[in-house]
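Shown here is one chain on its own, the form predicted on its own, set out as C-alpha cells.
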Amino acid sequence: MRPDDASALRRLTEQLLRTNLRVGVDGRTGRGYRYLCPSPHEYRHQWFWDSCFHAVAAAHVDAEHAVAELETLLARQREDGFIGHMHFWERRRLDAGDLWSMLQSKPALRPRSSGLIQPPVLAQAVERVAEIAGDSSLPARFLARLDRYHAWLAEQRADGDGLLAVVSPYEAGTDHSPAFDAMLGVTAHHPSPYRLQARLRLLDLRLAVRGYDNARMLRTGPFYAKDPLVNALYADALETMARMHRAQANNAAAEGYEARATQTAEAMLRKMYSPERGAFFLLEGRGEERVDCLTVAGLMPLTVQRLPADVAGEVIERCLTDAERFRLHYPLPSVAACDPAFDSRGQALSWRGPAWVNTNWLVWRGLRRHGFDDLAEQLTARTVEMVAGAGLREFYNPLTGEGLGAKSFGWSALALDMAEGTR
C-alpha cells in the first residue's frame, strides 16, 4: 500500500463531511439530527448499515461526528427496540424514489422510518468507533439501547435455531443478488433490470398490504429467507455485545449473548455450510432449501469468532484465494466469477458481480480475527488502490478497478479504516 493512497483516502473521507453531511432539526420532534447520507446525488436519507459504516470511517477524521451519526440512527428506535432500515429526516418535496422508499414503511402520510431491517452491524460500529477514538467509556452510553435492539431481533426474527429470517432482499442489504432470483420469480442469469425492479416493487406492495406488520410478514409474506451475511453479522453482533458487557462487568449479560452467538454459529454451520464447496449458502423459504448461488455473502461467516478454524481455512482456501471465484485483481466480487450470473460492471442491477468496499471491510475483519494477517494486508492493499484510484464510488469493477454506481458514496471510505487498521 502506497503512503500516497492512504493520504488520498483521508482527504476523501474529510470531503464526505462537507458533501454528504445532513444537519437539521426534525420538525415533528424538535430533535436535532446529524448524519452522512450515502450519496448526495442518489441517496439523501439515512440508511441503517450505511450509517454504521459511515461512523467507523468518520471516526478517523472526526470522532465527534461518528458518535453523532450513531446517536441520530438510534434516535428513531421504537420503544420495543426495532430500528428501521431507512430514516426520513429532511422535509422537502418528494420525488419518485422517495415515494417508493416510503412504500417500505407502515402506512403514514409522512413516515419517519421504514418497516424493514438491515444487517445488524450497529454493535460492531459502536465498538469500533470507541477503539478508534480511544474512548473505552463510549459503549456504556449505548448498551441499554443496543440490548433492546438485539432483544427485538431475537424475539421477532429468530426462530428456535437462532437464525434470523428476512422478508425482503432489502433487509439483506444485497438488493439484486442472484441468490434471491428464484424467490422473486426471475429465471434468467442476467435479467432485465426493469423486470427485476418490477418484481421488487411488487414485493413492496405485498408487504405494504400487510402493513409491514412483522408477524404477518413472517407468517404469510411472499418472501422468506435466512441469509448467511445477515446471520454472520448477527452472530458477530452478539459476540460484540458480550465483549462490551463483559468490559462493564455485566457478566451475566455477557454469558447470555455468548450462548446466543454459539447457537447462531452452530445453526449456520449445520444448515448453511457446504463442506464440498467451502462456503455458506442462503436458505430459501420456510422449507429452508439451500440456494446454489455462490455470492460474497457466503464468505461472511469469517467475521464470526466462533467459526471453527478448519472451516475458516477451508472457506479461505476454496473461495478467497481461488482466481476462478473471488481472487480477482480487485477483490472481492459480489458474485463468484465462476457463477453464471456474474457481471463485472453490473450498474443497472447491483450485487451481481461488482466489488463493494463494505464487504471487503467485513471479510478483512474476519481474516484478522482468524489470524490470516497476510491475506488481510493483501485485501487492504487492493481495496485502498481501487478506492484511491477511482474515488468514493458505490461499487467497483473487480477486473479493472473502475468506479461504478453513485458518486461520493459514503461507506467506501471504510477503506481508510482498513489502511489505518493495518498500521
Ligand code: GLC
Given for the second form:
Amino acid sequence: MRPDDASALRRLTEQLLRTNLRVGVDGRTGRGYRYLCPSPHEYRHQWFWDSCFHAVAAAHVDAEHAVAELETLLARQREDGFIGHMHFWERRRLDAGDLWSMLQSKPALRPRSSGLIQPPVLAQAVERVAEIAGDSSLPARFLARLDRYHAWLAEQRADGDGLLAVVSPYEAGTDHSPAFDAMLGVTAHHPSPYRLQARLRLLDLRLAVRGYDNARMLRTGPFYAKDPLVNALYADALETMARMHRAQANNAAAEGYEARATQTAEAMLRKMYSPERGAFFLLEGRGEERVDCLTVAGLMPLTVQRLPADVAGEVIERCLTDAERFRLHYPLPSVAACDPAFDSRGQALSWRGPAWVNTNWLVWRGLRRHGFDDLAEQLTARTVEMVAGAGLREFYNPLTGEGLGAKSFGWSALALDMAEGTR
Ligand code: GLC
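Right, and the form predicted together with the named molecule of this protein, after the form predicted on its own?
Every component of the complex follows; first up is the chain already shown.
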C-alpha cells in the first residue's frame, strides 16, 4: 500500500463527513439526529447497514460522529427491539422515489422507518468503533439495546434451525443479486433493468398488502430465503455480542450468545455449504432449495470465527484466490467471474458483478480472523488503490477499477479502516 493512498483515503473520509452529513431535529420527538446519508443525490435517508459501516469509517477521523451515527440509528429502535432498514428523518423535499421507499414501511411506522431488516452488522460496528476510538466503556452503553435487537431477530426471524429468513432482496442488502432472480420470476442471465425493477415493485406491493407485518410476511409472503451473507453476519454478530458481554463479566449472557452462534454456524455448514465448490449458497423458498449461483455472499461465512479451519481454507483456495472466480484485478466481484450472470460494469442493476467495498471489508476481517494475514494485506492494497484512484463510488468495475454508481458513497470509506487496520 502506498502511503499517499492511505492519506488520500483519510481526506476522502473527512470530506464525506461534510458532504453527506445530515443534522437536524426530529419534528415528532424533538430529538436531534446526526448521520451520513449513503450518497447526497441517490440515497438521502438513513440506511441500517450503511450507518454501521459509516460509523466504523468515521471513527478514524471523528469518533464523536461515529457514536452519534449509531445513536441516531438506535433512536429509531422499536420497543420490541426491531430496527428498520431505512429511516426518514428529513420531511422536506420528498420526491416520488421517497414515497415509493415509504411503501416499504409498516403502516404504524410510516413515514418514519421501514418495516424490513438489513444484514445484522450493528454489534460489529459498536465493537469496532470502540476499538478504533480506544474507548472500552463504549459497548456497555449500547449493550441493553443490542440485546433487545438480537432478541427480536432470534424470536421473530430465526427459524428452528437458527438461520434468519429474509422476505425481500432488500433485506439481504444485495438488491439485484442474480441469486434472487428465480424467486422474482426472472430467467435471463442479463435481464432488462425495467423488468427486474418491476418485479421488485410488485413484491413491495405484495408485502404492503400484508401490512409489512413480520409474521404474515414470513408465513405467506411471496419471497422467502435464507441468505449466506445475512446468516454469516448474524453468526458474526452473535459471536461479537458474546465477546462484548464477556468483557463486562456477563458470563451467562455470553454463553447464551455463543450457543446461538454455534447453532447458526452449524446450520449454515449443513444446509448451505458445498464442499465440492468451496462456497455457501442461498436457500430458496420454504423448501430450502439451494440456488446454484456463486456470489460474494457465498464467501461471507469467512467472517465467522467458529468456521472450521479446513472450510475456511477451502473457501479461500477454491473461490477467493481463483482467478476464474473472485481473484480479479480489483477484487471482489459481487458475482463470480465464471457465472453466466457476471457483468463487470452493470450500473442500472447492482450486485451483478461490480466490486463493493463493504464486502471486501467483511472478507478482510474474516481473513485476519482465520490467520491469513498476507491475503488480507493483498486485499487491502487492491481495495485502497481502487478507492484512492476512483474516489468514493458505490461500486467498482473489478477488471479496471473504474468507479460506478452513486458518487460520494459512504461505506466505500471502509477502505480507510482496512488501510489503518493493516498497518
Ligand atoms: C442499495 C444497496 C443497499 C444499500 C442501499 C443504500 O440499495 O443494495 O445494500 O443499503 O443502496 O446505500
